[in-house]
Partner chain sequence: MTTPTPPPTEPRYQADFLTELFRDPLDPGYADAAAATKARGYRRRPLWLRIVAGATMLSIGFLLAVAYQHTQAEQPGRAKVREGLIDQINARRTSVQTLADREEKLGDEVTRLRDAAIPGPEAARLRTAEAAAGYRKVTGDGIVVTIGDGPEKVDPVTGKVDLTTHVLDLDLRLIVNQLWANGAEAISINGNRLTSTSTIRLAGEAIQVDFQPMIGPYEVSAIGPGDLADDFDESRTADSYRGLVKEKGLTFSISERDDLVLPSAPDPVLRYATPLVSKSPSPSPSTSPSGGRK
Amino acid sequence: MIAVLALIVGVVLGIVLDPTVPVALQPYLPIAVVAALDAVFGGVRAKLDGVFDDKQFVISFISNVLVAGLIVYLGDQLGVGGQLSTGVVVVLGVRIFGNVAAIRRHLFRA
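Structure please, single chain, the form predicted alone?
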């Protein structure tokens, strides 16, 4: 219940305040969103499996976003940012689809 209320408050604040992402951080936002989605789907899967731990979820969420951003930043510094961004998206995409498949099997028994 608290999570749903926090989500609603966050959406309303985002609409009302219309925050902007600094230009320097804009290339990292899509990677951060994909990394956050990976943590969210992993959390949903863990909840359905009955092994959800809120501390582990928060640490996973924050560390996924930071590590993904750091990898892309290092790629930008080395001149291969596009390739590393693609690599991060592929790895996280595979994890997301794996978690979604597990959620589907758990919910629909298929």
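Switch from the form predicted alone, shown above, to the form predicted together with the partner chain and output its structure.
Only one chain is given; partner chains and other molecules are left out.
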């Protein structure tokens, strides 16, 4: 409940403040979003599984975003930034998909 409220407050804050993203950080924004979505769906599924853990959730979010950003940065330096971003999106996408499937099984028993 608190988590959902916090999410909504965050969205509202983002809309109201409308911050400009520094140019250097712009390529990492989509990757960070995908990583954050992965953490959110992982957390929701853990909650439904009854194994939710705050510490695990916080650390998984921070490390997800940081590692995904780092991989893309490394790829940019090596000249394979686009391919590595695709890799990150594929892996995280698979996880998001699997977690959403688990959530669906919880909610609809199907």
